[in-house]
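Shown here is one chain on its own, the form predicted on its own, set out as structure tokens.
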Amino acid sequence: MLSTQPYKGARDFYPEDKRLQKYIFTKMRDVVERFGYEEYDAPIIEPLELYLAKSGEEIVNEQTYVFEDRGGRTVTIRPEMTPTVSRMVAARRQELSYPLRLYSIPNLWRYERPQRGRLREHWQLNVDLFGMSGLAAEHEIIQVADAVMHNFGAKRTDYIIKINSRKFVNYMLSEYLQLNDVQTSTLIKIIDRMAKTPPAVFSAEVDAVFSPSARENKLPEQLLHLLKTNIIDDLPLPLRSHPSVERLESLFTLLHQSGMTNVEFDTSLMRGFDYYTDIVFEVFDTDPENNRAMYGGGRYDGLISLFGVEPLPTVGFGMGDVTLQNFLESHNLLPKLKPETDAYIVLIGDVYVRAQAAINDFRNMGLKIAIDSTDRNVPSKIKAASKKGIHYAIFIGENELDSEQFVLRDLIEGTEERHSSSRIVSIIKDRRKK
């Protein structure tokens, strides 16, 4: 017997689920288009080498859905969108107008263990700004991320935006702590998993990266102390004087001037992708029951140069629908969504053919109409409409067609009135606005 369950880590979307998804996507689009971003899309299948270049070993080796197509090409279902949009921009590098503002809400797949906030299939808002090297780009992209949260009704006390710099991280590890490239790369991956690793295990992993002499000089302890720092002025002077820190301080000033009081410096913030080159950020839920990173992004200036074109400064972020929905649910920010159908036409008697003109009038005047032309009795038809959550029923029989006065029943209030078709349309449209 075939199972009725969806593939593990994926979801079926019944009308009520699709209604919620449509609401979330509409809210996202509303914000990014206010900031001047334009929507794009691309194929869900890409060549594997697109991700081998920069996405990171964990994603490529453990999380991609890889297969060979009938032409013998190794391809993968896209696990993220940044390499794809970089490919698209590189393809028209000379034709496009900059600054270039692009967004998409693609379907993505990663083969990982399904858990709260993380499924194998998800949708993700991707917002990217190409062609701006100054801090105004980071300032804008974080403003967009913040505005999306506000558009869902979130308060700044509901979430915090943590910010760091990969240039600062590289300097801290390679220059200040005197680690080589391999040690630095290893530590970045270890630190990126810090929130998911038990403290004792994390300390042991960090310790193992350092040489015996470095351990004697207590460099692992210094790093552990630095990773707890969330105030720039608390950094040691050699770190505080690095140019990347000055850039961070300038960004915080811009964000504070924009009214964003929920931003915080975090030396432990890495962002796992290999393509990030400077400022990175993540948005965290402050609810103790869901205290986790929801989404993030940063600057990745070198990615399109992998396609053989001149580099282009780029900043972007990705916001997954699963973690966002968890956030909205935990903060009671999801509205009760109504069905799209405005009214349910209940035909009384053998009037299907004769009623078509009246039904078309209702639709032409802007109502979304469903017709019950079954042989069921009227109470059964009304029960079906109520079960669907439809607010109104319109009864059409011989008497209604003769008089051109139709019975409108409010299925929520239980009231019933008789009106012309134009009056019924007016009543339903007024209710729709509430």
Contents of the next structure:
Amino acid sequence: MLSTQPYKGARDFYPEDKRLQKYIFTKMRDVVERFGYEEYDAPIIEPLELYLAKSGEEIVNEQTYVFEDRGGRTVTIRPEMTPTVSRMVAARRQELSYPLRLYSIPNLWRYERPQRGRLREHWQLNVDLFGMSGLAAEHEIIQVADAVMHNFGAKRTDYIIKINSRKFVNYMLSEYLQLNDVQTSTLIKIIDRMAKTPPAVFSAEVDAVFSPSARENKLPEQLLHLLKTNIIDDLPLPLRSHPSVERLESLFTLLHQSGMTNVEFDTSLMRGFDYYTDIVFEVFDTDPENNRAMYGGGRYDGLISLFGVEPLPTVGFGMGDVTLQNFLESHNLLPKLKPETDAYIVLIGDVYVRAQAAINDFRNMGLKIAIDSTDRNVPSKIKAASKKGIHYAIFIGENELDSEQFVLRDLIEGTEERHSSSRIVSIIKDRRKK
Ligand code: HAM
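Okay, that one was the form predicted on its own. Can I see the form predicted in complex with histidyl-adenosine monophosphate too?
Let us now look at the entire complex, which starts with that chain.
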């Protein structure tokens, strides 16, 4: 027997699920378009090479859906959109006008162990700003990220934006703590998993990366202490005065000036991808029940040069629908959505052919209507409409067609009125606005 289940880690979208997804995407689009971002899209399949250079080992080796097409090419179902948008910008590097503001809401596939907040297929709002090297770019992108949350009704106390700098991390590990490249990249991966690792295991993992003499000099302890620092002024002086920290400070000042109090320096924030070059950020729910990163991004200035074109300064972020939906549910921010269909037409008697003109009138006047022309009895038809959550039923029988006055039943209130078709249309349209 065939299974009715969708593929593991992927979702079927029945109308009520799709309605919620449409609501979420509309709210996202509202905000990003208000900031001047334009929508783009691209194929779901890309050559594997696109991800080999810069996406990072975990995603490429463990999480991509890779297969050979019938022509022998190794292709991947996109696990993220950043390489794709970079490819598109590189292809028109000269013609496009900068600053370039692009957004999309692609579905992405990652072979992960499905769990709360993590699926194999998710949709991700991608917002990217190309061509600005100054901090105004980070400032804008973080403001967009914040405005999206606001548009869903979230308060700034509901979430926190953690910010760090890859330049700072590199300096801290390779210069300040004198680690070599291999040790640095191993540590970045260990730190990236810090929140998911028990503290004792984490300390042991960190310790193992350092040489015996570094351990004697208590460098691992210094690092563990640094990873807990979230106040710039608490950093030791050589770190405090590094240019990357000055840049972070200026960004915090800009964000505070825009009223954003929910931003925090976090030296342990890494972001998994290899392409980030400077400021990185990630947004977390303040509710510990939903402690996954809801979205994140950062500056990735070099990526388009992989395509043999002049690099472009770029900042962007990706916001997943699964983590967002968990957030909205746990903060009670999901509205009860009504079905798109305004009214259910209940035909009484054998009027199917005669009623066509009236039915078309309703549609032409802008109503979304479904007709029940089955020969079930009227109560069953009404029951079907109510089960679908449709607000109104319109009854059409011989009498109604002769008098051009139709019965409109409000299935929620249980009331009934008799009106002309144009009056019915205006009642229903008024109701839609509520
Ligand atoms: P990312 O951190 O891998 O970044 O993903 C961004 C967000 O997508 C995550 O915070 C999470 O909300 C969601 N997400 C990722 N994987 C899954 C999954 N398996 N299931 C559910 N949700 C998931 C990127 O992908 C970067 N390319 C974002 C970016 C755009 N950076 C610059 N521009």
